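Only one chain is shown below, in structure tokens, and it's the form predicted on its own.
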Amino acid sequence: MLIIGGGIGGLTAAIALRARGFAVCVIEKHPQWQVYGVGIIQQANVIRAMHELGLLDDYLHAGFSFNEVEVAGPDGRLLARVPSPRLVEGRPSIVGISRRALHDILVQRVTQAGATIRLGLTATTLEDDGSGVTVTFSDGTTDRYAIVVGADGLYSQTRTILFPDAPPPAFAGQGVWRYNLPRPADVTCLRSYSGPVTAGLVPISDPLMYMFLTTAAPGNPRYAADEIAAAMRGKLAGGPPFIAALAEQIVDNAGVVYRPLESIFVEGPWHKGNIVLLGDAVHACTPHLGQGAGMAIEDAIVLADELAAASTAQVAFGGYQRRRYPRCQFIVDASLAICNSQLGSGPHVDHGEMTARMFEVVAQPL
């Protein structure tokens, strides 16, 4: 079987795939690992994962662990703190954890598991006859597969080949920026702060936490490199006292991460033969319910299931859209009305009120 990508997503299924006893080769695009150094909040269903996986123990010691959300006013004042339900007895609900930690754990357990990865390789042409997939990799090398996996991302290659006809992401509206930072005594879990800034801080580590900031971006526009801190800083402004007096600290241009917001969700076919897509090559969302990693690992654990199951890959592939559609829908639908309401362009959604909706969704089993 081949993986086409190896992100959270691909990583994940080269696991799963691999403990239900599937041949799995992983092929990512860059020669080198090139994962962003800022952090992730993952939530409890992600938890309940990683303990299905059997990663749960590492993944907790490299990351901070919580079980409540902190929300504040525009002036910075505590409003409430709300509890985040537990799915795995006795463990946390919530982790915050560093990208490369993460995908550090990932990579380990891919290789332990005898999986095969591949850097600086593409997937050129994929033909399916029937009975499998012949592959012609950027290399010039031709290999076949019973089964091929589109885990590459938002702007996928793979979801172009299969279905060149679907329409493709769509800016949001909006942009995301992410710094570390040194994580006072104080904030022991993820804070956020409504508002003309919306922003919030997520525990890492013992000495980290990072920064998020989400700012309306009109006309979707490109920060030069060297000016981006600069450029982070000054979105701060007007902010809450706490988040404003951090804005000091960013000067590291090459720290900032900066993302324009997008979202895609494939209404029809998520397979095609042989070959079926999984994460943000299929559902993107943003980031306003912290659910994009969470949405590709569950559908790596239930992609393996139905394969481990069913009698031909297409029956596994109805299987795992049937169980996988409602709620990635929901979480893409979910977040993108969020960000339409701040910035004002769709109904007044609550926030808080989504997002405990959100948890009850995600509670359910995959």
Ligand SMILES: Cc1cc2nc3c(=O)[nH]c(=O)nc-3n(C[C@H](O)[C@H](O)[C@H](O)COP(=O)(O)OP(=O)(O)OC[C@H]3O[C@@H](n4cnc5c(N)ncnc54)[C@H](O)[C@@H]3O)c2cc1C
Given for the second form:
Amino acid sequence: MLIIGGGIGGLTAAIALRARGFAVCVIEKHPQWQVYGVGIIQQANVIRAMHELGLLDDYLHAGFSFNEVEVAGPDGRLLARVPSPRLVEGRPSIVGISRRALHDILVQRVTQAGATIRLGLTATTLEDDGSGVTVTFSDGTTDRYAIVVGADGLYSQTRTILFPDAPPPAFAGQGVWRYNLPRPADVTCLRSYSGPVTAGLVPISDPLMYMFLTTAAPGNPRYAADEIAAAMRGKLAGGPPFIAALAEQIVDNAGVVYRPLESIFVEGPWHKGNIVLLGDAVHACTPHLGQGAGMAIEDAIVLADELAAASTAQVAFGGYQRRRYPRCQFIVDASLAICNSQLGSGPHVDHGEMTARMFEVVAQPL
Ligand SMILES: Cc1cc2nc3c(=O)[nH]c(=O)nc-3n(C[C@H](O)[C@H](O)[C@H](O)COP(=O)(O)OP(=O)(O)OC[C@H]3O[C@@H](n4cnc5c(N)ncnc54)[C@H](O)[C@@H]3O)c2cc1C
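Could the form predicted together with the named molecule be shown next, to go alongside the form predicted on its own?
Below: every chain and molecule of the assembly, starting with the one above.
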């Protein structure tokens, strides 16, 4: 089986497929891993998924666990402490983790599990003759696989090959700024600030947290690499006092991660012949519910499950899509609804209520 893309979805798919006995090769287009250095929030369904993948202890050890979210108002005053449900008994409900630490855990397990990883390689053609797929690689070599999994992210080339008419990702109108900072002792869980400046602090290890800042981004501007720290500091002006006070620590241009928010949901089939898509390649959400990577990881487990149980790839892909489509569609739509509400371009959505609904949805069994 070939997996195109060594991101969170591709690597977890490799782990889940190896656990069910499939031979797996992962190709990644970058010659060296390129994982940016801030963190990610992962919730109870991801903790359940990590348990299922046999990674939970390493994962919790590498991250920062907590069981509630603090909600503060525009003046920085604490408004509520919202407990978050647990899905694995005796384990936490939310983890903040450095993306690099998560990546290291996944790569180590993929390798231990006996999958091959080939860096600096893409698939240039995929020829599916019904009984398998002949793949031509960017180094000119070819190989044949029973199944190809496209886990190549938001701008998936596999999606373009499979479904050239699928609409491309759409810019959602906001951008997110992130930066790692030393963790003050009293920041022990996700602390979110609402108001004109929407921001949050997420602990990712004992010494570190990251700040995220969501801003309207009319015209989808880009920022010069040597001025981006100043630009982020400028966006914090007028923010809640505790957050604004952290601005002076944002000095390293290379440490600022800015991303315009984009979204896609492929309606209709997520597979064709012996080729199937997962993760951001087929459903990418804005990060307002912190579930994009969670959906990719869940996809990986369900796809492996279905492939192990079904008699043909087509039956497995059908089962995979039936189990994943409604949940992923809800996450993409609900995240976008929060984004539009914050921009004033859609109906008002209560972020807290939508988060509670999201928990109900993702608590359902896979
Ligand atoms: C600002 C922001 C904040 C976010 N915060 C969170 C959060 O807190 N929690 C959460 O759960 N999610 C979050 N997400 C979403 C999360 O990052 C994505 O949903 C997740 O990374 C998707 O994983 P993936 O494997 O599908 O795609 P990716 O992570 O994009 O991985 C795709 C991989 O494929 C490789 N690739 C691409 N093209 C090719 C090719 N042609 N050949 C070979 N390899 C290729 C890429 O280099 C990459 O390694 C956030 C997203 C954004 C933008």
